[in-house]
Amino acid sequence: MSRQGFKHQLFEQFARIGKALSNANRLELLEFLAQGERSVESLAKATKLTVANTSQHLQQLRQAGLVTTRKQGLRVYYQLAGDEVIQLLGILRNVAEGHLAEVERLVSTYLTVKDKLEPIPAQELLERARNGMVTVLDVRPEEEYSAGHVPGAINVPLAQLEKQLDRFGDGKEIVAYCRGPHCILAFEAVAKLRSHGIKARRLENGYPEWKAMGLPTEQ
């Protein structure tokens, strides 16, 4: 094989990988397995699509290698193929935000307007919270807090929030944090309780984040 001929073959596999990530839907479920490993039909039901589409696209992102499976009885279930895959995803949001001035509005219009004040880093999160000076609030359902979370942090979904916002009443910052820096959850929990005069603020990132960067995790 000449020299041209493997350099386009290479660049053919690479492109495998550019196709498996140029969906809408994809990139979504791959958040969501960025949180954990899930079935086909839990999937479907946190997209909203038919399971049949779901397979479809997990089919896709196997293929291209960047999901992986197993087998429990019936059901199939799905991950990602390692930590890379969300720095992968991460490089793109970041190309994304710095060249396409379509990302630089929505961004701009439906989140940077919901938070004036800078995310706290995940490094200066993690020492602030062992010294125990921050109450972490993790805003993701709970299947997605099951499957792993920051230490020490509880569990209140954002539809349950308002019930229980009793639990801070000590006077701590609370620092809440979801799927990743564009999950609209931890902005509007963030809201939600400063609405209520508790002092929050919102993770940089979230939790896949935290994971890829080798930090502490609990399941």
Contents of the next structure:
2 protein chains.
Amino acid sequence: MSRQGFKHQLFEQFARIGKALSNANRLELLEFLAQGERSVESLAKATKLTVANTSQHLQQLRQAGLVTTRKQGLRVYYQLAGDEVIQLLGILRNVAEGHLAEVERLVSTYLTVKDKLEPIPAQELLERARNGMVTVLDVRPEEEYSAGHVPGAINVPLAQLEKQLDRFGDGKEIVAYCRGPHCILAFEAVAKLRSHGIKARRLENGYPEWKAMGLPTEQ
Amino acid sequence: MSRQGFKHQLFEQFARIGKALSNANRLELLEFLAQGERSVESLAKATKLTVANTSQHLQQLRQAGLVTTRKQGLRVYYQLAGDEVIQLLGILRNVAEGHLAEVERLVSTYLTVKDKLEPIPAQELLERARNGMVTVLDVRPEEEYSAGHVPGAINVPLAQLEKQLDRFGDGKEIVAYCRGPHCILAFEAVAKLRSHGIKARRLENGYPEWKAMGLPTEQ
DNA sequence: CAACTATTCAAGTGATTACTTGAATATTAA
DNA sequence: TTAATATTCAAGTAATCACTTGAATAGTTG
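Hand over the structure of the form predicted together with the DNA; the form predicted alone is what we had up.
After this comes the whole thing, all chains and molecules, with the earlier chain placed first.
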């Protein structure tokens, strides 16, 4: 085959990955998978898609090499094919933030308090947590927490935060995190804690980024 | 709007970028643009697409925030929106290489000598070039060379290499580069030089990656 | 001004996509 | 074995996509 042929075929392969990333539902599935492996049914529930539709999207992701599967009993568990996929999603986000005006508008509309919540970088949190200076709070659903979390983090899903406020009365600063830099759960948790006079900030990114940076995790 | 609404709208925006990356012709356009800014007509010629078709693809890339335009006289010049876009393309390549069997097959079919051509990392080339230990050879078309190249590199497009072999008789090692890690021009140049007994290697990546790494360039 | 050129726009065609619905497959439990 | 369950497959529909063709637009040049 010709030189042109090789180049074009190569681009055609790269485009398969682009295609996989070209649908909002598939991106949402990838975000859930970035938290840890999950079954089709559980993903369907999380994304509110039908099971058949979810299955089809997942198969496309698999064909694009972004996820792998493992069958156990009746269930098929999907997981990301590697940490490069998290990097890929991160830079996709990054480019979108930098060059799509609509993203800026959305973020500033929904996350107005973004700057005020003083995000703390991952490295800094790691040191402070080691010194026992902060309480790390994971506000994702329990399912995602138990698939892996920041060492020592306690899990209080956002919905239960109000009821369990008494767990944070010791004056230590709280650092909350969730699924990623745009995940609102952490924003809302920090806002809620502060409204009760508890000192709180949020982690700059989420759990997948933490893991992809090679920082220690716990299960 | 609801929490769900925000998340979904955000993913819809990210998906716009995925859509832009979902077509082989658009990816090829991006690769050309990674060499430097170019007019619609010149891109149409390079990709062998019709002008109207090229224009439409470029507009899609612009709407996805990946390229920007500048009008000068009759011509509209397109260029990448930023270095993050090169990063994005790089990691797309990376994921494809790591997880798509078809890419591996293509690369090993066409670039069989890949390992034997001993790629040299960018940092190492920079040092050796500064010490005058190597001759840097840019085998891209003159148009791309003149939009920016590695400092001190000489430009001999592949087609003219045979005729100009006498320029490389001084015993210095040659390091050839072109558009990117999979660009065959540099592979073929190294193979040709070696077949004439000239010591030659290739740069690990291409010019866009060099530039994106923040290494010095020249115009 | 008119003639020329690069780019964009608009309309049409066949192919592909996302989603739904209902059936098929494979595994486990009774 | 049968019944139950998670997932996948297959077929159909409306929407979107890539590309072509020919016309419209906006600059430049004589």
